[in-house]
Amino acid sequence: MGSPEFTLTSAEGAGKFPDSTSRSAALYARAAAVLPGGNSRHSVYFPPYPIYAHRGRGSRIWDVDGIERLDCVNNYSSLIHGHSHPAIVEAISRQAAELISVALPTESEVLLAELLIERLEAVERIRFCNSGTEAVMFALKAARAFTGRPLVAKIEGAYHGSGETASVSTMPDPARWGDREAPAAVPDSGSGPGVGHDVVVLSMNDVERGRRLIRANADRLAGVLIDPMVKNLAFMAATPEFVAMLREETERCGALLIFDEVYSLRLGFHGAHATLGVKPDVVALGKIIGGGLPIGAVGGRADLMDQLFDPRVGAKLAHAGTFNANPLTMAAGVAAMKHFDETAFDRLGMLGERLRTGLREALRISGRAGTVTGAASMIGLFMTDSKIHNYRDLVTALIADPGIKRRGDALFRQLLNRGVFMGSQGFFVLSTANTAAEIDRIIEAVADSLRFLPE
């Protein structure tokens, strides 16, 4: 394994994390002065400083200190041709010189629209918005205002944005999860009162469970939500088992299913629902489909989109925003979009299985407790053999072991000193920039790293 033109820096060498001296180590005591915690994005911290970004190219983004390293987490899933692709550069470029902003709808947002159409079987009408958090948000009100039902079911520990809905029981506490058999519905700090009486949450790929939790609901069941593979449950991928029993309970009760799409786009060139088989009524979309710019969107079957959102039959729902449909963004998406066809789709989920087969192995040779996850171009890498179901199993299992967490931090600091950047929580998100060869050294450099974990 090897690449002349990429070097990996020694954890011992020049660059080492964190240095007190570093450029990072000084914006990050001016920020802390300025901005709660240093920064607005809690996903971006890492302790005792965040690394601060200069620039990016392709695969690699350099810091302000000047020290390169491979993107693995590619802006948590939205760079799916790396950084400052040309086309998509471009294509920014020309519509900024045309028009940034404006209160009308340009034909950038019919292109972008109509591609997606084409390429998601279960599209046929798609309204967009800024952000996944929107589009998830938008999909819940969808099937509330299409059924005239208060409640939503949604998978325990997963992640959907920070709606107020979409965020119960995202990382509740033991004490406070309920009886295995029906779990408690845990509000979000800050959630309005009686947030948590509108959810019904169910156990991930539960079957059993899961379909005499939605019986019992099901007069009062609006929808269900589901993300097909959980960045938060270390890369945990639903069953077909278990969906085929979401979409045959939703449609005997006449409940919506929603498949949160924002992450898992990825699993699917014609969506995650046409890998699992499954259609559903509702998609929520965001990230890729923006081309690195923020972006969301929600879509789904003609008559419903048509019923709920279209004036001109009396839309049930109300749905505006000063940069839904942006031009800079329409732009940009398109450009990514075009660029991430058939043959680039499949040669990037080739590279993620390369990735997955050799972070194997290099578990296999050093010994370590690890388990490998994920599909097509999402890694997961967990430092443990414990077998993860759902979400009450990865607690358990970190609260057992705290070595666990241990061992992640110090992977991520390893590899931040060896030339790769990647998810602290553990996964990796690959772009068309990457190269076999640049796979290959992430390999090599986790397979070093192994040797520094703490027990």
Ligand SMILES: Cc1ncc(COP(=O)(O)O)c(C=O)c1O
Given for the second form:
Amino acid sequence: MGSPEFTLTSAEGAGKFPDSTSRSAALYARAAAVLPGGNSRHSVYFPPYPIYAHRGRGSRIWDVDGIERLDCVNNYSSLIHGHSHPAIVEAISRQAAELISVALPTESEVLLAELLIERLEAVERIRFCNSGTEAVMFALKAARAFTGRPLVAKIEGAYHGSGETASVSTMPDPARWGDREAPAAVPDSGSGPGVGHDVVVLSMNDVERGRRLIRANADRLAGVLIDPMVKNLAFMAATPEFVAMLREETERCGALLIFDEVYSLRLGFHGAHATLGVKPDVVALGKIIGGGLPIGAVGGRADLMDQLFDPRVGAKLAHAGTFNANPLTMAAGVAAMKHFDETAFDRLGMLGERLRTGLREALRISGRAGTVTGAASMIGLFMTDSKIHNYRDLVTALIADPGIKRRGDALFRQLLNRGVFMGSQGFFVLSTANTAAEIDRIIEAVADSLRFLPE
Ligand SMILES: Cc1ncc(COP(=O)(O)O)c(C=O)c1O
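Can you give me the structure for the form predicted together with the ligand, which would complement the form predicted alone we have just seen?
Then the entire complex follows, led off by the chain already shown.
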């Protein structure tokens, strides 16, 4: 869905954030009295108060004060067509009028499963759940149930949702992260007593150390979990060599290779795994496949999925969920994925490249430190020239130069006041609703903002 040309000029601005007289500020004050921290999702907060959304259309959102902005977050990637795409609205409305939820399967579940299996190379069977967190949780359970082994390996600093095992060492403190040769498994606070003992932590793209750690745990390793492009590590990409090593070593020791493509499905029309030329055993999915409604899915090899989940052959795993494959999400997902065809995928990739190129040029002209990362429709902008290869590099850079965060926060705020809502952690995620003119508008707004950043 195309959007009308963006008309806001930087001279006009887009409101003055923060504004203590705004409706958003008032709503936040009310919210903070009833919701700890004022909301139900930490990532939507930014100081001194988050802007409250009122409506969205295509690439734009309007806040409760009537201010229009380009939405470059797209609900953390899940809105592949932006807001209220007519086909998705139509599918949801039609489905809502017929059936909202029911304790029976519906045809739309079969349709979405068929569509995803046809498209994604490594997905031969699939089961739906309600979030990416759940999808990763089931993928890890699948690995343990299938192999009968206890350990899971994951990448230090990579976010995989809030399941206990998956959140081990997502943000370990340097005081606790241990030796580089064998990073410590640091459980999230609130985790059960065994959590952490069941995780082997690998450093991103460290092929030889990773190989050694996998071999050292070979007999007890159920699976290796990797997101091939980690958003919370400034869109750090797994190298083909690292992924090839993981495939080789998991095959060698009989563990499963699990791709978390909840976010990074955006990397390839046939899946991030197809782009990397690797066939994982299990893939966790979420976000865009639900057309903007809550979803998760776990897919993979037919033999293991059938063994694990098919009750007719004595399923090894119980899998229930009141809202699994609920008709509304399935209908929205089918509409969204049908419209996200190869042409749309390629066009979106070109817009992403246009933005990356423009941001690099804006940084070059400004003389500011900054690195542009990402691929396809995901773009990271991190305010340092330091070379970041893994989580420890990132934390070390942030500690050495507190200005990185200061400049990132200031850029976010500058852009808000220029009509651009970027991810406050330094990213842009595009939708098919974006136009080339909008991409140029974002570049212009960033170029302008760079002049006002602190050191
Ligand atoms: C890579 C990855 N895995 C899992 C999740 C969890 O998904 P959800 O927020 O739907 O639970 C996310 C969410 O951002 C993610 O980025």
